[in-house]
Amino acid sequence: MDTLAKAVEKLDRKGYLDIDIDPNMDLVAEINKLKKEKNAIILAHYYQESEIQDIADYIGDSLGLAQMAEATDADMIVFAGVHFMAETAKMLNPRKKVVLPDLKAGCSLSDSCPAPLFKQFKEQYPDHVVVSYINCTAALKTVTDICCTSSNAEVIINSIPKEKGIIFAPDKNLGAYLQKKTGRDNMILWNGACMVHEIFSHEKITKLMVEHPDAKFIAHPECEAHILDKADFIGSTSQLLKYTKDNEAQKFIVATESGILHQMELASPSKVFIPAPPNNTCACNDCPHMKRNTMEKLYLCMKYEQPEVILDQNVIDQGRVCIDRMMEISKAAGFKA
């Protein structure tokens, strides 16, 4: 049995491509190479490494990835992120090869909402419209009414009849925040939760407060509610990049995943950035599945097109409506990314 014969055959209990490369290589080079051949594209969340950033043909947040997703004439997707970004990127392009460099790749906040006990509780609201967070399983969003995005949630909320009752899952976090947004009391939150933005120490970031005055705090709203009552700007990944952009403050406090930290430093590098602390031993706060995605994992994944993320068609065709009206509503309200 040859090497990728092996290296497949552990796929399902490995998640990656286990093959050993030249640790002289030049990756950047050999991805960039890889890409024209093969004519991919590299979709990489805010949230990766600063390197699987730098090669990356596109960076942004949900809502972003997801419409460059659907609007890519590249063959083969290949999604440096989780695997529920991927599952999306795959219900976009059925007929293109979608691959992740890592399938372990998962989500704290996906997992939170398994679709079998979802259904359960959404027949107790037989009359509910259904809004998911972007952030859950393809078969989730089979039994979802509108997607959603941090970014266009109170969009996607304020688009539905005030009189309607919505179930918001999986977020509570995030469903706490648009209540309050929008004075939706008839909404129904399913109690998920990201153990990322979940961490976050109140009284750690208080005394980096009152060692930075200067600094504005600003906060994802995944984040507590007792984080975001402190925040003086609240947007998805996104939204604070440009916050930190066009604000004339020079030193931010952020509480999101800390990869956002890269493009922030690139795009304003005179500003200082300080990761909000969480309630542990840890100098900043990172997501452990993002983190999984390597270059070496990123080259393996591109060269040989493995691991690939399959969907079944009835997921695809069901799980695709509600973004296909996620889309619909944003691009209605002249939304963007």
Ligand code: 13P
Contents of the next structure:
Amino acid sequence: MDTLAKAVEKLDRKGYLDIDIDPNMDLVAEINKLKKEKNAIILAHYYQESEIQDIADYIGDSLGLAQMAEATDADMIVFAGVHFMAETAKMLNPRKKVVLPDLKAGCSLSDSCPAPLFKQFKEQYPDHVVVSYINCTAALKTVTDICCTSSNAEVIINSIPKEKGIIFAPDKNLGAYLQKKTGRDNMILWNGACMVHEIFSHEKITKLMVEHPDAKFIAHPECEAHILDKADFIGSTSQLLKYTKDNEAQKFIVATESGILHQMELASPSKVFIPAPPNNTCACNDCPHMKRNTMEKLYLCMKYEQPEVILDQNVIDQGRVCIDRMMEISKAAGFKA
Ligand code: 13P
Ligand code: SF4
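Same protein, different form: I have the form predicted alone, so give me the form predicted together with 1,3-dihydroxyacetonephosphate (13P).
All chains and molecules follow, beginning with the one already shown.
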């Protein structure tokens, strides 16, 4: 059996093509060559390693990436992000090939809401509208009425008539933040959370704020309420990035995954960005799922067009409805990639 066939055989277990690469290979040059040869587009989330961000055709948050995936005329979408994002890209563009450097790049938030359990839960509230954060599986999207991302969540909630009850899944922190922002008390929250945004240390952040009184403290709405209560600004990754560009402050303490600091530093080289520390011995918060993708895996998935994201047609047909609703509302509200 040749090397590729052996690696393909192990794909289910490993999640990526485990093929040795010449350590002297110029990965940047080779990836750029493959991009042209295959008419491929690399879409990268802000939480990817900086070298992956640097080679991407588009870097964005979950909403921007979905909009780009829908709009692209490339033949192959190379998704440098996590599995639910690549699934969304596939649902939006089912005729295109979508590859992900590592199929095991999952998401704790998405895992916290298995569709069969959610279906039972939903039966208790038959009159409620189901709004799911895009950070969920394709299966969950098939039982969702409208999707949202952290950029457009408030707009999506406000698009639902006030008297209607809402089930919000899977992120209880984003859900609680939205309840507060929109004043909706008829919202039932699924009990899920992101492992990265849930472990910021209140004590260490307070200490940093005392040490840097001139810094603005900014946070992602997936963080817990006691962290958000301290924030000068709350927003999705792209909104946080924009805030650091537009705000006259020279220093920012940033409570989200540390990958975003790369774009913040590139956009505002004279400003100082301090990652908010978690409740452990690390200095910053990395998402272990996002960081499964590497330049080597990116190169291999482009060269061999594997691992590929495959979805059943009925999952695409049913799951897409809630994404299309989100895209329409976002477009009307002026959200652009
Ligand atoms: P956004 O991309 O919407 O900011 O969400 C962050 C996130 O956790 C993605 O996994
Ligand atoms: Fe999932 Fe959190 Fe990682 Fe985003 S940062 S992919 S929500 S675990």
